[in-house]
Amino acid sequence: MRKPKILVVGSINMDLCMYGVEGMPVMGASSFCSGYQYAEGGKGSNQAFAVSKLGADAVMVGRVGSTDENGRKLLKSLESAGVHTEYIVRDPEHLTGMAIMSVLSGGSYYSIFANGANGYVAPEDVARALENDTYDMVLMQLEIPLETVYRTYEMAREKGIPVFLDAGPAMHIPLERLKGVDYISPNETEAEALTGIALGDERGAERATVYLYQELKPKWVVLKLGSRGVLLYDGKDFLRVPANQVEAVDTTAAGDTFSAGFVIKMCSGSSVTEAVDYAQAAAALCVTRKGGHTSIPSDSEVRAFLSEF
């Protein structure tokens, strides 16, 4: 069965991760941690990794800088999962994006982002990747400027390619240049700032996602709420599947890692509820390690674990 082609546009970063962070900060104090590392990640990076790691061919529009060493460990990173970097742009002029991530006790993260090569992903830097080649979907997400993501879906919908965006950070953006878009797949604080809607209760859950949907006509809503799993609403009906249960140490990937465990089932001809399936258990292993790119399992890892289920 040939190996479904996804293109990722997105975000490239070093993440420099404090791991047993103690809380928030607050002005003029310090937060202490128990250590740290550096991952290879950004949102884009995660996801093509994840793509290619997860059994498909990743092609990823991206830039890094041309003159700093976190710009060739990331290539290096996502070149030996097998991902296509032709359509990376080195950056002469832009250092490569960094993120400090800060991961509290529970596994939960906050993050200072440095957008650097990132900011200047241009619609020209995907049309030569769409002129030159086919996809079964493109999937992005919103680490790269909003007029750069707005140009992916209308220039993917012209060639009639599925779009999936991955609605994160979290932020309240316009969505009429997004309406039609295949699948948008906010998390709990992604859909409260694009709604202005609490999503607290189950009934918050749903009047987001039928907010989403009024907006942009997709095939699915999306919904990922964490611990309490995945809701699903394609304009008719609502679809719950619940999360796998797992002792989170890092939650940094996971949603990238989801997205793309749903994008490949969705190519590959699964049901929307297998894809979820498929995805919920591959965020769940990326939970139960550190880091970016390190933390994302392969497809056999993840076949391994639903089958104990």
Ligand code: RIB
The other form holds:
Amino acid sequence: MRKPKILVVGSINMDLCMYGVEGMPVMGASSFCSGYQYAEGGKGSNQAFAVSKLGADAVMVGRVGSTDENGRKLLKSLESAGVHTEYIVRDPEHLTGMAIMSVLSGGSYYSIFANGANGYVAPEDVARALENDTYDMVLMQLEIPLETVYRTYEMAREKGIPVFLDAGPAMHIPLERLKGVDYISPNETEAEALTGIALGDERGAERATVYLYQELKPKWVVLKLGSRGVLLYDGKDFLRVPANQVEAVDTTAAGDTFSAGFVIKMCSGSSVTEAVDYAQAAAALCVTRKGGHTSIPSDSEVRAFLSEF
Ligand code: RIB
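Got the form predicted alone; could you also share the form predicted together with this ligand?
Time for the whole complex; same chain goes first.
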């Protein structure tokens, strides 16, 4: 069977990961942690890396700084996984994006993000990739300029290419120009930011998915609820898929891995529940490992994990 070909449009960051962070510091004080490492990451780059590791063809559009070592390291890592990097702009004027990931015990994190070259990813960068090739799906997030997100959707739609929007990081954005997007997938914090609805309980989660469905009329709203699984809504039915319970050490890139796994399976003709099962297994493996690219499993690891359940 032909591999799905996915165009990933998004951010590329070097992550400075601080582990065992005791909590958010109060103003004027420091918060301690047990250690740190640098790791290749960024939502777009994690998703492209995951698409390739999970067995599909990944082509990436994004920007890295051409004058800093981080850009070179990120390109090398993406290429080591087989990601096509020819549409990634090497920007001589801006530094590669950087995120400080403060990872608490239990794996959740808060982060500080300097978007650098990501802030200049332009619709023309995307147009080049769309003109020269054809794709089974476009996968994008919100860590690049909003106008580029909107134009990417409009250009993909003109070409009849389905679009999956991973709605991270959390922000409130006008949704009109995204009407008809095929899939929208926020996590809880992102869904609250998009809808203004508190997701405290199951009722809140359902209300947020209905709100997003009414605003966008996608095929599916795919709400990621972390260890509580996934809630899907297609305008008629709610589907709930429980998560695999694992011991999380670092949740960085888990949502990105989920999105990549889901997109690949939907492009391969799987049902939506099969796609979520596969994507959740990939994300479960991801949270047991540290870092961005370094935590993303291969397709054979995901299949082995699924066969154990
Ligand atoms: O989704 C995880 C990513 O978000 C990290 O790798 C970090 O770069 C931030 O952009």
